[in-house]
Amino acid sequence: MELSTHEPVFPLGRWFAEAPIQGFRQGYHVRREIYQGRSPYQSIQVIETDLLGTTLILEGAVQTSSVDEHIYHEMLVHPALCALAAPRTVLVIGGGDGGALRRVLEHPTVERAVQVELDRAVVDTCLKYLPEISAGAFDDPRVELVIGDGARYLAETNERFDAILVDSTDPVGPAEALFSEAFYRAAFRALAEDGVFVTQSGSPLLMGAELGKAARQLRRVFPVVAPYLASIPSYPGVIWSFLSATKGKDLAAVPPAEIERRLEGIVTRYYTPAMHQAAFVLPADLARSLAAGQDDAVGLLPVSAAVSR
């Protein structure tokens, strides 16, 4: 599609305010509006904020920023790939900004990385306004970029991957299928025996019902499911969750010495061997409710709170 720039309208004047659930807003002062457009799938905005730098917004929800993107992308990618002795094939679903793909390619054993992104306009927008996030990853000869439906691709592929990483928007609209049991079963089939599946799973404080549902459905498919956390300032509630799943491997039990060895030559700003272990330590009530497969005990807010993302 042809991208064009015009002045967006922000509900609080020179502030952008994200409202992921009823009764809560998280806002940022806008230094300037860079781009606003619409693809066949969603609205796309790029703004420059005082605290987050250049920020990508899809359908009113912050997706990534130039200031803290490294936290999210390192924590989506490195815990999975550092749990594997020599990952060679990796599938990234979503992640049109290229930040996850960039971290995948930092691992020298990776020979093939397939990225499936539904919306070509997201890739084009990020290449134009946030090129530092992908840092040339899409030009790497090991990469195959597929513009298409990630759930369909996973259901139809005959390839087996050492790692499958889901860098999606929230479970609404086109991304809803990426949080379904059918999708998780397709991932199980496409994953190598010792492979690792990881998906972002929202704020444990503000979107606990979504996290609880995703964890419960993953456990119907995978024998080992391990949630972990990271602190990402640009995301609602700051604390963010990820769900890892395997056919037997325990990501939380990978020795720090192994992680340190697999990180050799990779420069990180957030992820470390110690951070890997710490990320899997959950608050007591969150750990209990996820282990019990409950929705109503997860998070700070009642399940009935309206989701507006």
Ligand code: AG3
Contents of the next structure:
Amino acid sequence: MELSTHEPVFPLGRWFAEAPIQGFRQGYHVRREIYQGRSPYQSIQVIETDLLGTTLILEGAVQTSSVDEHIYHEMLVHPALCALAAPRTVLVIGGGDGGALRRVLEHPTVERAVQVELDRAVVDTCLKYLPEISAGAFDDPRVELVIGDGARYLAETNERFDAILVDSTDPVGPAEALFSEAFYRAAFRALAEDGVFVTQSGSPLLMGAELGKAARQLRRVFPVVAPYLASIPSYPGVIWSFLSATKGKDLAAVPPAEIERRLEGIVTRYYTPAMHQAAFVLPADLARSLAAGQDDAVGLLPVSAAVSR
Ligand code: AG3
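Alt. form predicted together with this ligand, vs. the form predicted on its own above:
In what comes next, the whole complex appears, and the chain from above leads the way.
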């Protein structure tokens, strides 16, 4: 008997696939299509996949899923907040699903969390189909939800935040402004002296050019920039990058005992003091090209692949 390794495992239904660069795609079998709509900014889809559960897709790119949202949101929020002795004010830009906001509010010293999301439809869609991600965060009295342009908000605010967290889509379309030097300057200005800025910065394998550019621009503004990684199954390439930036503090060097203390009473499924340390360890190639401020692709794939996006 001939065994075909290409036998369809799921003969019925259809597949959703993301193809961020030529020659690569990552797909999920769709069990159910739940919602499809369009806001003034983007197409919005909610599907149920076998692997990821309920999954939010904006402009064809997976944003979050009920199964692995905790990884991304914990890793966007806790490294920054656990680097601070007592974070009081936090600004979240983007993140309409509320998963980052929820993790911010888990830190008992936080008195005020401002969330600026461009697209009200993302908040509404997530509240309807993925309420377990925000888990009531938007109802917390410490929260101010602003529907508007995050870059503009940051440029105009007179407030100083202990942490500024950018939970954006990819650096194309509406989110492009959130990856510019002007935006990073505004973030620097609005950040407390010992504050922490963190932005998601895409796949180091598949979006190396964008990651390299963001890191370079951030370094022009902030004296200390420390990239870190997490494994997020729902994002293309799985390995995902974040860029942290401060006015002096080294996020990679926060003592595990301090993190342990700051995490007291906070339940995590991915982030731990050891994971904090491990996340800042980069493959040699990536560390080198990021440190060198290379202005083309810095990814783990050759430049030719990464630029054909
Ligand atoms: N923020 C990061 C999404 C980037 C995904 N990119 C992609 N799939 N190509 C998502 C919002 C989660 N709160």
